[in-house]
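One chain comes next, on its own, written out as structure tokens in the form predicted alone.
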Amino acid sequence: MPKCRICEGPVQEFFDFGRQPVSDVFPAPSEIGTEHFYRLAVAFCENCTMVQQLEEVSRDRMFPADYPYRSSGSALMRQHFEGVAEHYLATELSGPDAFYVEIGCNDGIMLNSIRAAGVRHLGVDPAEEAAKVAGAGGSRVYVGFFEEPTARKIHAAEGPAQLIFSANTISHIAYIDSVFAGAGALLDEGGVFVFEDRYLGDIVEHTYFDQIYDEHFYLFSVRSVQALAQRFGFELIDVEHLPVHGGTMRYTTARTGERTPTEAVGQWLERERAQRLWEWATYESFANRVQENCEGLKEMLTRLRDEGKRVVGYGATCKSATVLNYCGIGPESISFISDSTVEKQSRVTPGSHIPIRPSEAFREPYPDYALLFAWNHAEEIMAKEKEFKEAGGRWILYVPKVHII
């Protein structure tokens, strides 16, 4: 049996969804064939209970410096990150000569607003060309991966930080006990090191089957962050739910013994307890409606081809790679991906290879279902394609069911 990552017990593995590709390697048409593939199973430890993939992508792979994701493409995003830049000025960064690190900066999202109040900052980044968008607004960024010698490196040039933020990082990395001692190496006496991830209450509740792909080697709960935290001298002292992502939790760690953990903490051990998310029969259902959400979505596909509908995709996201690859649909269901990343036009979905076309192709003309892959902006993507249901157009979501809007 494999051991955890985190504190080396045994983990069991609880749904396999076979081969997949890299999730944010879009290839152009010329390059089918030349994919990497691997094996993506999830596993749950009962000793620490972190939920972990078996099968660790190389970083350098996920991450290369032409990564296409764009933080700043989404005004949802912007808004919330805008309000996180203004907590924090207003709290741990309001001292004198304070200094601001971020891990997995991307375009500058939220580093910007950081640098616009004059803080001294330095965004942490491996992906070079989002790292040049967030440098084009005059923010700091250091080309590289977050680990321990990076992080003795800042202190060294800049001295110690007062907070360490990421956003939707800290679970891609494999090797988190090097991030952990970099933070300890970096934070300043009584700093904090606040990380925000998908949050697997909210996968295991909704079925969310498709948040587990190569990024998201780690789905953390509270407990488990706690259990991670305190094995490399660290203690979870705050956590808060968000509504971002389809549900996210931001987790405020320092160093042990200094800071005092808030009653939020506790209160979410509790929940988790009651939802019964440390036990393992808790993901033997979560596996079987994985199972029954793919195959309905194939049988409504299926259906819908015979009937003579058209249907598009909507958001060629990394979530659609799961989807895509383990219930085997490809452009003989999806004519085509509208996506509005410009870096992703003209390329084809990683395994599954339906093409991804401009935001433009999605209404010339409009086809009579999109099935939404990026349905944690779904608020946001329907009321600016308010014009596709006036026309007819119905969206499909295979999550929580699959049903159509």
Given for the second form:
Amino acid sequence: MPKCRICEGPVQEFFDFGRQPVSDVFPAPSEIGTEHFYRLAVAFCENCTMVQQLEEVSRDRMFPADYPYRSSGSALMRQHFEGVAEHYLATELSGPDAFYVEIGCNDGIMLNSIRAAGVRHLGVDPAEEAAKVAGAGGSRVYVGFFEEPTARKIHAAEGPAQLIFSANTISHIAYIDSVFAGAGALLDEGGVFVFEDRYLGDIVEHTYFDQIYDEHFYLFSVRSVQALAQRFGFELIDVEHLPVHGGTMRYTTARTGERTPTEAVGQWLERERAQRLWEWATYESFANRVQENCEGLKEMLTRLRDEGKRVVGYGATCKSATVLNYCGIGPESISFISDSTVEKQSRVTPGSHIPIRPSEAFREPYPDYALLFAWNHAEEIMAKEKEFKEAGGRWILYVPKVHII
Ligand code: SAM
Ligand code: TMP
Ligand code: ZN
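Could the form predicted in complex with S-adenosylmethionine (SAM) be shown next, to go alongside the form predicted alone?
Below is the whole assembly, all chains and molecules, this chain first.
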């Protein structure tokens, strides 16, 4: 049996999505066929409960200089991070000469608010082009991967950080031991290391199976993060559930013994126990539901094609890579996917080769059906595209079940 990346306990596979491409590398039409594939399989550790992938895509393939994801593409996420920045400016970063470090700052969606408040800061991100956008906003960014040696260098040059923050990045890092060792080297004695990531409890509860793709190497829960932190001399002192990205948990950790854990930690552990999130049977039934959703989606798309309906996709997300490649859906069913990210336009989806077009293409003219891959931004997108429904168009969603609205 394979071993857990965290505790070396036995891990048991519960779903195999088969051969999948790197989800955020969109080939130009001339590059079709050059994609790197790997086996996307997820497993549960019976010892520490960490859900994790069995095969790792190298970090240089996943996060190249031209990594196309831009955090600021969503108004809701801009608002979210402004709120997060405001909170920490009033708390952890309110002391004299506070120092803020952000792992995976991308285009500066959060970092720029910290900079604007005049607080000493450093973003760390290997995605050079995204980092340049943050730099253009006036923020300081170290272009590279955060790991122990990077953290030691930062500490030597800048001193300790009162807050190390990271959103939607820590769960992407298979070599997480080095990240915690780095946080241990860089964090001020009483400082906090805070990270937000997709929450396993939501993924299981709502069958959000497309949250499983290369970048989401770990799917965190309160219990598994508590065990993880403990291994590296940290303690989970607070958790907060957030509605963004279809269900996110913010984990606040501190050096062991430095702070008293809040009641929320115990309450969420109790909730996870009641949800049976630490039991193998939960993952067996999750796997059955994923299978049903995928069958249902394939059937629906075949029927619509037979009826001569025009279906397009909305949002060329990483999530869509899992759905499209696992279900074998391509341009014969979905003529194109509209996406607001300039870096993705004129390219095709990895593995499934569906053309990506700018948002305007969605309206020229409206399709009969739009398959919403960016369902985590549903409210924002449906408000923006309300004329689509008024014109008789319908949205297709495939989570928590396949349905039309
Ligand atoms: N924090 C942003 C947000 O929440 O929207 C960006 C999230 S994006 C999915 C993940 C980012 O983490 C990418 O910009 C990627 O380049 C960066 N990244 C991946 N591994 C990293 C590492 N070891 N150190 C720092 N950044 C990393
Ligand atoms: P995400 O689910 O990983 O945040 O990716 C969302 C994708 O959807 C990203 O490529 C941008 C795209 N998008 C649009 O095309 N229009 C929109 O209004 C929003 C919010 C996102
Ligand atoms: Zn384990």
